[in-house]
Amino acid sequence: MEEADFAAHLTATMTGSALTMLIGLGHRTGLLEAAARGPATSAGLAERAGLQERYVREWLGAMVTGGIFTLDAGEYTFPPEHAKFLLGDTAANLMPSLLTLSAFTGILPDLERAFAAGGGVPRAAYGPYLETLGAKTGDSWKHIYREHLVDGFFGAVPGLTERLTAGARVLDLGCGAGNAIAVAARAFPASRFTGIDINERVIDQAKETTSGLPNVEFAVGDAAELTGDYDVITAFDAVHDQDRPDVVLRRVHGALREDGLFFMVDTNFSSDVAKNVGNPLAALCYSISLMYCTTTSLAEGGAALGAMWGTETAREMLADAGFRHVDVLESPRPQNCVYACRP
């Protein structure tokens, strides 16, 4: 890359970082929702949102020149085709991810210390920053599950939806707030779903999320100690965050019936950095991996696979765990793939 091109690249990077912060500010102050109601002057939007016009005017300048809003005859517009990516309860809404990424900046001093001293940043350290910015790490996946779980993710594996329709015993490993189980349990009432997570607080949330569903149960537990006898075990973006992923995968293999299926959704990248060059999502995912996945694992003395462990490493680890038949399939999201693993 030529010097001038690289300078422009850095400027664009800084611009993106600044806009990320201001978009989050627009979310928390209600400016985005107010603007989605229709075109307005800076004074009109400030009045609509109950804010100070001078601040709103400067914010709007960033939104217009940053390509988020448009400006015509003194009125600012938040185009619907833009708003769908920052508002609403749909999988297209990137706001939950944006807020979570912004919250990660709060732990940077601890992360910098870990670079020199070793160790990592514990998961508990993120809580205050996530709460301050109104970020909920499970919100993105909640919408994705609702729109894509049955047809997109489960539908990628031949015969899986039919098996779940007929009735199967299913375990969701690292179930979090239970959003995947809530969708699956409603779609497949003949199946029985169990969720396991090491975090007692999110298990309480999962019970609330699935309240009233008779075919659901949850347990607090470490996946590295998993036992049981299941037809299907699922893991959504969870295996690479395990402190002992090799042990977890062996436990999963041992907890499946002979004709069972391990359904793993994880990141769709190569284990080789060079092969990820040119992938438009790679730099973002490496950054998230560093600021959360890798350091939280190191804080617990874990393997620190990171989100970018890659399909090659995943295949090797699945084989080492005893899975002899592994298919890597496309998912509804380019940054994820589906592993259909059989003993």
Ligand SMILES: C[S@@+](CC[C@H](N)C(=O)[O-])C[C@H]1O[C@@H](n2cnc3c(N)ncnc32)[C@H](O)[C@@H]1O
Contents of the next structure:
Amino acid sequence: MEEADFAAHLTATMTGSALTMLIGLGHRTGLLEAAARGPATSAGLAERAGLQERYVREWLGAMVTGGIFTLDAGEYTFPPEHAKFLLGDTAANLMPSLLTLSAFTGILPDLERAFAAGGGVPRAAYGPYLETLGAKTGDSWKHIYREHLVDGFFGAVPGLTERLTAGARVLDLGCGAGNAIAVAARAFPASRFTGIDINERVIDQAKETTSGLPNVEFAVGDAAELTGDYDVITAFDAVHDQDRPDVVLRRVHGALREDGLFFMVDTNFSSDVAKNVGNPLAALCYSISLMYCTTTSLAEGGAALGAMWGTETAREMLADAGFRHVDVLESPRPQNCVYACRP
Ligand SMILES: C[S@@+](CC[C@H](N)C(=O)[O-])C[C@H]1O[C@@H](n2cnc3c(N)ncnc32)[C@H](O)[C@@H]1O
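To test you: the structure above is the form predicted on its own. What is the structure of the form predicted in complex with the ligand?
Complete assembly follows, chain above in first position.
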């Protein structure tokens, strides 16, 4: 990159960071919701949102010059084709991820200390920052499952939909708030779904998310101690954060029937950083991996695979765990792939 190009690149990087903060502020103050109701002057929008005009005007300046809003004859517009990425109950809405990213600034001092002293930042340390910023980390995935789980993710694996329709014993490992199971249990009433997670609080949420569904059950449990005889084991974004991923994968292999399937959704990158250069999603994913996945694992003395462990390492670890056939398939999201693993 030429010097001048690099300077421009760095300025754009700082602009992105500043806009991320101000978009989060727009969410919390209600400005984004208010602006989505139609074009307005700064005074009109301030009145609509019940806020101070002077602040709103400066915020609008950033929004319009930052390409989020448009400006015409003194009126600011939040175009619907932009608003759908920051508002609403759809998978397109990036707000949950944006707020989560902002929350990481709270743990930066601890992370910096860990660079020198070792160890890591424990998961519990993130809670207050996520709560202050109103970030609900599961929300993005909730919408993604609703829109893409059945046709997109399950549909990527030949024969899986038919097996679930006929009726299968399914375990979801690291089920979190039960968002995937809620969709799957409704779509496949003849199958029976068990969710396990090490975190008691999310298991309570999962029970709430799926209340009334007759074919689900949940348990607090450690995937590193998994046993059973399942037709299908699923893991959505739940393997690379494991403290002992090698043990977990061996347990998964051992808890499947001979004709079983391990269905793993994880990140879609190379294990070789050089091969990720030019991938537009890689820098963001390395950053999240550093600020959450890697450090939370190190805090527990874990393997710290990180979110960028990559398909090559994943294949090696799956083979070491005993899986003889592993297909890596495209998913509806470019940053994720689907591993279809057979014992
Ligand atoms: C990134 S979240 C994904 C949650 C859920 N699968 C989803 O897609 O919404 C990873 C989950 O794995 C759980 N987890 C981490 N280590 C675990 C372990 N050893 N056994 C069971 N669950 C674990 C965490 O508590 C967390 O809920």
